[in-house]
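For reference, the chain that follows is the form predicted on its own, supplied as structure tokens.
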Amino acid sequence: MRTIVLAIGLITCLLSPAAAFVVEEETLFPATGVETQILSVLSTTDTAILRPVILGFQARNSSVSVRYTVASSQEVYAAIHDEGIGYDLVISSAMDLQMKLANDGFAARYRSALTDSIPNWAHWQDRLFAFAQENVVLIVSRAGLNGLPVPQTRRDLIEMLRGHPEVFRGRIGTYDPKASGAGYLFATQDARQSESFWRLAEVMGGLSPRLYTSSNDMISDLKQGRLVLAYNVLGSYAGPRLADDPDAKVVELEDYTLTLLRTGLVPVNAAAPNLGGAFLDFMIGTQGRRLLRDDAGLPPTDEMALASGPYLRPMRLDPGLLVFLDRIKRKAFLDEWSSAFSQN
């Protein structure tokens, strides 16, 4: 199918005169038949990853063109919450920001036979729906470790960093929670799980870490030798990209591994809410799940998979996610994080 890239790079979205949120890419997937409808999707998921799912949806809905816009999680939130732009479906890896949109009345109710079939933990009040679950992992370069063992727990990692600072100085990557919504979510959930997060933050902070807003950028820098390891990387991105790299290792830490739920919602001001709901149904349904797993590399929601990993810690899809979005709590958390990371 022919696709048209409408915008690449950091540009200002021109959907309306009032729109000022920054987008990374905008792609039009033309209808395969005579176009009668346009589905407008705003997402944090890279176009290349979700492309097979979009094409699968269009194979069933030949009259639908899909306008797919990619932005950071904070920009996605701003586009809906602050600017009220009328997308038909919003997809994000930042569960807390999605929950805030739903809780603050920006998500329409949607219910179908397919949404009724998913587990209770995978949706909230018929407004927010999980369609993929992704482990948050550590990635390491075996060559970069210079003979050191691959850490299996955060305690292993802390001891290794403390014992061999010359190996890791300037070659550790992790998310910047000030600039990345997903990074802030991972850091706050880490802090809720264990005090070891703050010990790890202090040790990494003393080794001139590199801060990122993208898992893909961390993966690229590890592959190119600029990093020895990267902490809190999306496993759904790392697994496929590192599968054929004999040097790279993806580690699900055994003390605990956070599991993210990638979610979608239909905004209350969607121009075509029926199409937004239809795309949600497609991702939840049998064909969409297969395409997500086999072609997009996004593991679909799966209770059995969670039960099989006793170290997995799924982030709950409930208002508890909103705790660290409180302005005072957010400032306090980021101040503490900055203090921990300013040990150079």
Given for the second form:
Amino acid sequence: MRTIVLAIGLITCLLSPAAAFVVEEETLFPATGVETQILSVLSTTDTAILRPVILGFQARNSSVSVRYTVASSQEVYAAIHDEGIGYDLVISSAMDLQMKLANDGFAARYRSALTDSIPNWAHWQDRLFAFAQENVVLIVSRAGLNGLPVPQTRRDLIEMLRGHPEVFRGRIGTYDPKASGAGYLFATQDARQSESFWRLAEVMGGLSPRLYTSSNDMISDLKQGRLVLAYNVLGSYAGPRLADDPDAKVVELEDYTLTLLRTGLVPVNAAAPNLGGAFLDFMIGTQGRRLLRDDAGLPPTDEMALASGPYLRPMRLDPGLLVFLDRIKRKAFLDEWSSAFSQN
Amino acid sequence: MSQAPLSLRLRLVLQLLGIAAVLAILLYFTVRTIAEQAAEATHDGVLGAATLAIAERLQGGDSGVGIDLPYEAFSILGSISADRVFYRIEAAGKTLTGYADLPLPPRTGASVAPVFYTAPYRDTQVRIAAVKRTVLVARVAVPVLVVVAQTQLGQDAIAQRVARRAALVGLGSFILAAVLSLLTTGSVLRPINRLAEAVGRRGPQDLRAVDHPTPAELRPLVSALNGFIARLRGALSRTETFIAEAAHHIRTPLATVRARAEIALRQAGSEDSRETLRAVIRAVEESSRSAGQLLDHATVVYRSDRLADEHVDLSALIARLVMAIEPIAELRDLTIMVAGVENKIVVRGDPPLIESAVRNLLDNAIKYSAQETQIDIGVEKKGKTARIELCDRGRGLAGQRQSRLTGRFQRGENSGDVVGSGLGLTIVEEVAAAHAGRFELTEREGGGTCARLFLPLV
Ligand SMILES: Nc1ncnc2c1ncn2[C@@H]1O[C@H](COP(=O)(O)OP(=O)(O)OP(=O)(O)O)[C@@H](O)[C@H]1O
Ligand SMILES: [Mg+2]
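The form predicted on its own done, now the form predicted in complex with the partner chain:
Below is the whole assembly, all chains and molecules, this chain first.
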């Protein structure tokens, strides 16, 4: 089977010589019955995480093989926007890039009874659909805090960092917005939400912070005692990995906690748009939601969960997301971030 | 082939419905256009505000044009409806950022206030706002153009919703107008129907002028109708007057002839010439009688047009008539018994006509009675009417029908040698009809005839 996959990959490369985006991982899930269709998914979500959902989908659709390709959010965007590769479904946690794809006309319209039932905040037009909502959290190591109380708001955090620089110097981590798309999205949304972000950036900048490009690395370093706290970590990764660690604590800050929507879209040039839509439907549907929550560890979109956490701020799926993708705006933001972060 | 002209009602209804339909369609288009303009104005307002928000943050400097896209401006653009947003910022003919292929304003004269235009872009149609600002870059004035575009999904959705509403409004107003026009037609035509009914309800003798209240538009018709009735009545009354005059003119010379014939009879020598003279006298009597009855009949016909509405005491009337006829009755040894005249019985009507009718009945009763019999006269109240009854022991009707005997100049087969013209019962019947009363002539039990006249009480 693997050879078939490679063969297909080769053909794709031959057909579109410009196809130069970097693939991290490509897996074929062969059809459980006689294969008649292939669904090709391009995603930023690790294969291991979504595997149960894919298998659940195939249990229902025995004639469908699934080719699941994982790439970074920038590469996913480039594959669709610049190279126009005909995937049937594009899944990404980079809401801004997904929004840009949809706004610029790369997403096809898709409607079904299920997409009609999702709430307004969880879709944009009939083109972009959220299926998972993930809180952006602070993780701390109780031992590392050395008896200091666990901060509940950014104000607490800023005061604690100012008051005890010796505890935190060189032992705090956060995303590098220059190198990470997710980090950039979180930082810009933080900057929108509150002025306290800039103060936090200044304080953290004074404590020689470590910069990361993935949540998983921050979690690992915290577990191994290299970090006392990490700011802006994806809760969907931190939760399961720190669940049985008595020392680590996942904090949803009470002044506000950003909620990221993981979205899917069917590209306009999809070879099998109906299959892409069917997979979307499956993830939004009852069985898909259960598989996402219980087996994949991704919290499915849930209005009740948002309502029960009044401090949760889901990022809005609207053209505002385009603003920080603007070349000039991005440069200005990163310049300001750098000057705030790398003082003294 | 001449077709009957359309009924007034149908004509009115069709025209009103036509007008209603035209107005409903006008209303539909007016509501739609206004609402679409309002929707466009609203969307333009938001688009313009977003464009201005970007333009206001433009900054000069030594290194170049400073641009700071406001997040909220974009966020709000998408909030009315999930519309796609495009933008382009251009300085001195070079695109600084955004979508470099976004259409620029048709005229280069974009001003400080936003200019709006619609253009095709990518796979869709977009509404665009453009604003011009001048920024100092290294002390040189650089014109900067800010262009923001938005798809028109939201506007189209509103337009569609409005079109549906407008159609409903149009349809509703048409139905309302249709119902109102039916009601209007009914109320406009009602006076005509009323007039027709009022004229149609009239009896055959009723030639009074129509004084039914009518709207101004119908007055010409009514006055024409009244003119016609007046001419008809004039012609009739001239005829009656003529008859009356004729009767009078005949009677006077007849009286002379009769007086001469009687003198001649007394002086006549031979039985032959006497016989001839008797026949002459009888013929003269009959002619004179006829002339009298004709005169009475003409009076009845003439007066029933403009019936006097007075109170008539039947008891007094009967007593007077009986007293007047008593001598003639005595000549034939007839007894006249009157019952029920102790109390006043007052009816409403025309005194000369009622007198004429009762006199004729009394006359018949005496004429057709055998000698030495009795005539019973009674008057009494019967519900809302008064009943005058005259019963004799004469020769009876010999089975003849009342309807025949009351005909003009109709004399019964039983009349024999009794002098008469056949107009008496005609007069009675016409008087009864003119007073909305009733006349009845029946065989009396045990021989003779009963005549009954019913007249409405006061
Ligand atoms: N009381 C009556 N008894 C018998 N027959 C009658 C009586 N009254 C009327 N008639 C019959 O009805 C006919 C019509 O009566 P009507 O009074 O109209 O005419 P008339 O008496 O013959 O003539 P006149 O015009 O002079 O009264 C009479 O010719 C007679 O045959
Ligand atoms: Mg008579």
